[in-house]
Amino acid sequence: MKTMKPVDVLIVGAGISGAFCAYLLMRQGLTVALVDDPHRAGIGSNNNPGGLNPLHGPGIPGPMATFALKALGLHREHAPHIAELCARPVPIRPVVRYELALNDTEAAALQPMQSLYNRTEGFAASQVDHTHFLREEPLANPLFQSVLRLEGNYLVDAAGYTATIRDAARALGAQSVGATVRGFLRERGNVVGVMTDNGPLYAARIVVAAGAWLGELIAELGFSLPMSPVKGQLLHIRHPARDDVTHHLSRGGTGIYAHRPGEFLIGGTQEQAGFDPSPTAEGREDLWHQAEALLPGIRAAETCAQLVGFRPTFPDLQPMVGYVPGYTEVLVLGGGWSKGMLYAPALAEAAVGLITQAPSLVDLPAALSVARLQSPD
């Protein structure tokens, strides 16, 4: 690799959070290099359903509610500028979601969801009668007790969206480096860069946005962050009988997500399997079984791929952003679990605020501080 001039900020990890961070930093006039490990590229940000659902998830309703809504707002706010920079549409759209209940317990759980949607600006929820829903989704399980129609969420094509944000950062002048980071470079006790398998890279600030590998990289600095990679499997299917379907079907943690015309993602599993990237027969069967409760004949669909992604997960299921204690040159950014795609621009904006010392951008719940989980080795 040709020796690269030092930059203001080096971002380790080119997934959705790293890409947004690069884009926002470039808009602030800083010089940025985005380091993407070719052996890990896309295994987190690309292999997920792409739902931007701010009224669901840990701490919602609760301490994460305002932050989640802000994150969705940032996705929508930046989309026109990103489209202009890339000279192509941004793959983001509003999506209707139908939440099905098959028993009394599930039906009762839909009531607070309906209330939350209807009291949140920009969202709406309504009960749908059997006849109307079966006209909308004639292949659905006819034994459902109730259906809730949810409006206000958004959907992205995860891989295409992440690539578009990266391209926007490059259009603004961000450099892109394909390399594996092997460790940090230090001078007189300060971190001044990283060593890669292709040579050193130097920067005044380093943002570690390495997804599920964040904890491994930070450990070299003498701190332990209890991050684990939660393995998630998805089925990418083609179902010609549903070519015109653009809505989602959900039941609890199970979803059938409209991906492209006639194509859908079934998700997802949650497994503690370390960094094992292998799709499994057990995972595939579990996904089919979950999906059949929503669409009984769905196994007739063509399987395009079985995808595996790693959700970077802390014990409290919340992300974090901030400086590594003792190092004013190194920030960590990530740990969004199943909400990583949603939270990315808000986490990135907070990181930019810390780097540029713009307090107005650092709008973080206390629950996202680095110190809450970090402990000295």
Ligand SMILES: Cc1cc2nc3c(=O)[nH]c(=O)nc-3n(C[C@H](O)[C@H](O)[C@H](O)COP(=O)(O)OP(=O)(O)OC[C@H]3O[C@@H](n4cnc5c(N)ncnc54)[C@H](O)[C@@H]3O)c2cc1C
Contents of the next structure:
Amino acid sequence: MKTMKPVDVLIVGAGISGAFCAYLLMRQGLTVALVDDPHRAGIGSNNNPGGLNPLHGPGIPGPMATFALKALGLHREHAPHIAELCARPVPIRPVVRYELALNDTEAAALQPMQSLYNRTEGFAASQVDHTHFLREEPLANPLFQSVLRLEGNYLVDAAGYTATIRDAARALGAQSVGATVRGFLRERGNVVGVMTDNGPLYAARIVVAAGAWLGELIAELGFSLPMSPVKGQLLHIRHPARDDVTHHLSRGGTGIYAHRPGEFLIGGTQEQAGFDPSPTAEGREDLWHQAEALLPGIRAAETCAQLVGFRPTFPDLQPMVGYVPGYTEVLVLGGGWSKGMLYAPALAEAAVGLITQAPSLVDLPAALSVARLQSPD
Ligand SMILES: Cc1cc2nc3c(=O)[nH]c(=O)nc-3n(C[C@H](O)[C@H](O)[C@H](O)COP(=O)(O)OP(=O)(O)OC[C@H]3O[C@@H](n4cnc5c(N)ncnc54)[C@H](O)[C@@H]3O)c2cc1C
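What's the form predicted together with the ligand like, now that we've got the form predicted on its own?
Okay, now the whole complex, with that chain kicking things off.
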């Protein structure tokens, strides 16, 4: 590896969190390097359906509500500048989500959702009658009890979007290094860089945005974080009969997401399987089963791929941003669980505020602090 001059900030991990952090730091005029392990790159931020749904998830409504809405606002706000930098469109778009209820319990759960959407600026929800919905989605299960049409959410093509944010950071001058970080370099008690399988890299500050692997790197500093991977499998299918469908069909936790014309993502599973990257027959069957409840004939579609991703997960399902206790040079950034694509720009913005000590555009909820998961000695 060519010797790299020390940078202001070295970011470990070029998934969506690291990419946004690099882009925002470059905009502040800092020198930045993004280091990513070529063997793990893309497992998190490429293999997900890219739903930006700020009114759903743990702590919403509640302590995460404002943060989630701010995050969506930042995705939208930065898109024109990113498109200009990369000279191509950013793969983000508004999406209509139909939430189906197949029984009384599911129908009752749609009522608070409807009210939350209708009292949030920029969002709307309305009940759709059977005939209208079946005109929109003729292949849907006709036995549904009610359907809510939700507006205000966005969708990104996860892999294309992450690559675009990374390219924007590079266009501003961020350096990219393909290497595996093995540990931290210390001088007189301070962290001054990282050791990779290709040699040392020096920086004034290090942001660890290593997704589900964040905990194992931070452990090297003698600090333990209860981070674990929640495996998620997805089916990427081609269904030409629904060529012009652009909406997202959802029921509880399962979704059928319009990915590209005639292509859809079904998912995802939630499994405690460590870092096992293999797609399984059980996972595939589970996904077909859930999708058939929404679109009974869907199994006839062609399977393009069965994808596996890891959700970086803390026990309270909330993300994290902040300095590692005892270190003024190392920050952690991530832990987005099933909302990591959504939260990335807001988490990155908060990290930039901590690094530059400038007033941040983002109010950081206490729920995201590093200290919250510190176990007493
Ligand atoms: C099935 C599924 C569905 C999902 N659906 C959604 C959704 O609809 N909406 C949403 O917002 N989120 C969703 N998510 C969650 C989202 O994908 C993640 O939260 C997000 O991608 C995490 O991004 P990250 O940048 O923090 O981590 P990652 O994308 O995992 O990036 C971490 C990077 O660190 C690198 N790295 C790790 N260790 C090292 C090392 N030692 N040296 C160098 N590099 C290292 C890896 O190579 C990797 O590129 C879903 C996830 C799954 C699996």
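Just so we're on the same page, rigid core means the largest C-alpha set that superposes within 1.5 Å between forms. Remember, it's a predicted structure, so these values are computed and weren't measured experimentally. Positions refer to the first chain, counted from 1.
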{"property": "Core superposition between the two forms, C-alpha change of residue 361 at least 2 Å", "result": "yes"}
